[in-house]
4 protein chains.
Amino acid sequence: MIDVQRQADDRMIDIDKVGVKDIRYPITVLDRAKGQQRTVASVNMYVDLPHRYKGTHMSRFIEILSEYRHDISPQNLGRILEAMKRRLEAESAHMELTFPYFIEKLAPVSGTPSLMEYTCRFIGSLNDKGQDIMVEVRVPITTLCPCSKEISQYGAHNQRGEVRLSVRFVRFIWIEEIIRLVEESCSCEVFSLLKRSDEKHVTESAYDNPMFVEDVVREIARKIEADDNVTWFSVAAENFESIHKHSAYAFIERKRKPRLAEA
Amino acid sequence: MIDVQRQADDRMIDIDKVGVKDIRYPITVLDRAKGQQRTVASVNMYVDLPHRYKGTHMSRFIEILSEYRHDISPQNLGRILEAMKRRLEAESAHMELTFPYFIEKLAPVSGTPSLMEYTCRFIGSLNDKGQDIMVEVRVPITTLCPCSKEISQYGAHNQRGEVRLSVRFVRFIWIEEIIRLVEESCSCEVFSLLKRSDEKHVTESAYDNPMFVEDVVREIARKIEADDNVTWFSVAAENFESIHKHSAYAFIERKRKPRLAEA
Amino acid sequence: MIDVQRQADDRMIDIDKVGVKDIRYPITVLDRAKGQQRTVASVNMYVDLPHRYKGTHMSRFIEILSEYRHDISPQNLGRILEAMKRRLEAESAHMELTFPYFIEKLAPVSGTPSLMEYTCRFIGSLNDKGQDIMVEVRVPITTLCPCSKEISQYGAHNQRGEVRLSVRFVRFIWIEEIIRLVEESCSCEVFSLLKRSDEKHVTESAYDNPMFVEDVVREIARKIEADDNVTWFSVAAENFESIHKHSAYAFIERKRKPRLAEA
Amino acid sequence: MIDVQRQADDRMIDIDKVGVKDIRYPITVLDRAKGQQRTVASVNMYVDLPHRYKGTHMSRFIEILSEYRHDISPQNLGRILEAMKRRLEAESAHMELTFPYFIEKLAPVSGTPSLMEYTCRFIGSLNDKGQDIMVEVRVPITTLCPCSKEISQYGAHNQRGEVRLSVRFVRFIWIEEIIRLVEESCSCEVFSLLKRSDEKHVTESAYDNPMFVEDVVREIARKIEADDNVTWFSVAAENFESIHKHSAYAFIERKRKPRLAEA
């Protein structure tokens, strides 16, 4: 049967990315507490396409995904990208995996365990300049408004927020570490299960720690800038305002100044 | 050209609903303050299909929508359903229009005006038993947790919530009336624009009116049951909990007891 | 600490459903081929609330979900509903779990294996009238338009569609059986991975089996009505039309006539 | 009342973007055929925040949006950004408006009119380097697979696709022009309403013009590269494959070579 995709194309236009998008697949990722965690990812896989070829071979992406799906991690992404480049005969490869990740948390006073869900994403690229891996985590948080607390005789509006933190790094980094950093940089962290004693605790903690979205991204930026392992980050905080139908939003992106280049 | 849709089908199976789904179209609806409001609806239009026909004629739905789109209201829905029944040669017709609706609100202390968005839906059905029209509104609200307030030394967790109220009625009812009823049945109503004096006001109001989702649906049910004009309603309240990643939810559905059947 | 939820409420209004909504949790479900499958569900859990109580105890839903999450199936739903009723001291309980489910399929000619995702839902209710369990599956399909094929000199527009089939039944039913029934009732079934020989096959198969959404729901209805095990079903077919931006839609709902009451 | 937002912050961290996100507001945009079109936008508005300030003043964004909402266009975006910069006392401003836009199209053979919806986006930024305006349009298309057509005895799988085309330009550009360019670069354009004669036409047209996502982005790139008015573009084509549950995807981004800088 004729290979239409390998036919010549004379428009002289290279394509930056071509491949499969929004395929859902079961994957297994590293879990600090349990070794491994099975979850379901939404996956995009692309390669470049030189101007001389008419099309790419879409089925090969799924073959590669099927082969590697049992061992997905920031470290292994490079091997998958290599396989994509090789088997699609491409110069560059790009992959994104977005998946729910669960961590057992203990309620702050009662100690009752429950699972919290965090949306995670691994993004990897490989081209002639080398490999680029990024890890992104979405962490739900509570924020309590400093202005509302200050100007009101009692109470203070608060709400669920979400932080999206993306990092590039030198050495391996656990999803759990990134989440912890965020949860320590908001008015209060969020739980799936709270007993009455816990609810009292989170209510009072939030009131004791009023923070704007501006404060949240600054707190996180301050901590990450002190971490030699992170070479780049972006952090977005969004408040699903309890007093509005829209969100408050703040965003910082930084290449870390290489402080370690001393001596 | 042959009319495939009108060909005979011998499976002897009537189809309850067939038509077009999720078409977006600009429409004009009634506006209590300004007479008319232009908005954009997502529309579903269905008729039944007797077992003897193979298919319906999809293009006619769009023709009818194009004709009637300048004057959409609960009262006019009957005429559109009649047109659907007639032109699709059907026994029954069903239509759903979902659209954003804007109302100018004044901030509670400063009086600053801004527009609030509410998602509205008109649902109409027509068959041999007659016509059935339903109006549904989604209203964002603030709720403040009574338990959190009671057990905490200071503060109380609060959040954005949403009420979905659906009503069937005897006489015409304004979207604005339904929204008002909901906004008077929560810890505090929501605004697009609040100055500092307003923010103090909504913060303290919410703290003064702690309500569970259970309280919200009961308040609304209590008020609607007292309204002779409403023959049926369902009300759902959902809290986008500030201390959890999931929602708290409560729901009541009632056929109103016909109190008016007196002497 | 005071139990605010157990305080009295004097509005005399029973609440139909109250609980937690849209919580994501890892669950394990039955898998015909492999025994078990781990996936991630979006879960709603509700009970009724008698008029005399102010609120329900939200944390208990999460405790129950945590306990039972390792063994989720239509048969076990009854036990979870019993636990909800008992521990929330309610008269009725309702639960909905929606999750991606994966089945290994072989490409039709090359036999190449890959995983297909289907969105499944278990819905269970328990009240004084007994227990009601429903299984729902969303199955992607290909449909090719009979009218387009008939009137065109060559070609025929086709598109991805989706069937949502819900069933109530007497004896246990596998998700795999429901999916198979749907995949045998469309222009062609859908795969994650197709080699060139497979692509030729699915293209020609679809062209050989032109079907409207009307045909799809009728085919499925015809087959299910012949199955003694099914007591009720609803089937919706939606075409993401390749020639429109909106969908074509058809829907049938039936209580099966009890043919087995013979003898 | 104390202005908490204007309080000093000593963390020495500038914030790149802070403001309001996902607010829905009615706006009026330019319409080539009718002069003006009213629609509903989802809006994000951000400014930078110097490190010395604790927070921004969120209500001012809504005031500005309310003032300028009646006259939204790529040309006017600069004035809104200036107002944001001035009234928020910022160094930079950023705004994104996403809205449905409707164009009346005539069916290709019968000439029957109907409205097609396109999702449009205006993105504007203003900082010390100047102003940057981008227009983005999402256009639904039909694509018919060249490989499927080639290898099959009859038929060819086709599907709805979507092109997202973003452009930066020198002189004013109509949304209508961008849409036209895309609709002339696919297997067949999409309509809301097609009579039988039209359906025959689009079916045969698509079969006569088989195109991969790769072909679609190349065709568009080729045409845009020939247009002196465009200084930058990115184009993504996505096929909602009729034979898969996932999408095929292709993407090209280019700064146009300044061909006009001659003599």
Second form
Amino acid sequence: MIDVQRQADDRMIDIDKVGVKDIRYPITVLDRAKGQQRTVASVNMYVDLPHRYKGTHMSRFIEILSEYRHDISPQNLGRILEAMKRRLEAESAHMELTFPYFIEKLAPVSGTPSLMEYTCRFIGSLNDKGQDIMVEVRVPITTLCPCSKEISQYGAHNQRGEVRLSVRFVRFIWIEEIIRLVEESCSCEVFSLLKRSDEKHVTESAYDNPMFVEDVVREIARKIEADDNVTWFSVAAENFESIHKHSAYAFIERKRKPRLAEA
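Can you switch from the form predicted together with a further copy of the same chain and show the form predicted on its own instead?
Below: the lone chain, stripped of partners and molecules.
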């Protein structure tokens, strides 16, 4: 049959990214506690397209995804990108996977277990300059306003917020490690299920540890700066304010030189 995609195009314009977007697909990712976790990802897959070709073969993206869906992890993303480049005869490949990830958490006092959902993302690119892999987590947090606590005779306003932390690294890094780092850097972490004794603990813990969004991103940055494994990070904190119409926001991005040899 005629390969229309490989027919010549006379407009002489290269395309930076062409491919498939927003594919809902079951995948299996590494789980630190259970070995593996099945979830459903929203997947974007792209390659470059030279000006001489009319189009790319979209079905090959799905074929590659199907082959690797049981082994999706930061350490395996490079192999998938290599397969994309090879099968689609491209110079560069790019892939994004966004998925819900669940961790069982115990309530702080009662010990009641429940599943907590976190949105995670793997982003990978491969071209003639090398491979670039990034992991991102979105973590719900609680913050209590230091100003409100200072000026009020009793009480202080608190709110739920979200931290978005992205990292590039040398060695493999667990999703759970990144999430835990964030949860230890706010007024109090968030739980799916709390009994009365747990609610008392959470509200009092937040009151004893007031933090602005500025405090949250600085605390996370301070901890990451002490980790030789991380070569780059960006961290954004957003408070969904309880007494204001607006949200409060802070952001830090840093590139670092690793002090350990690459594995």
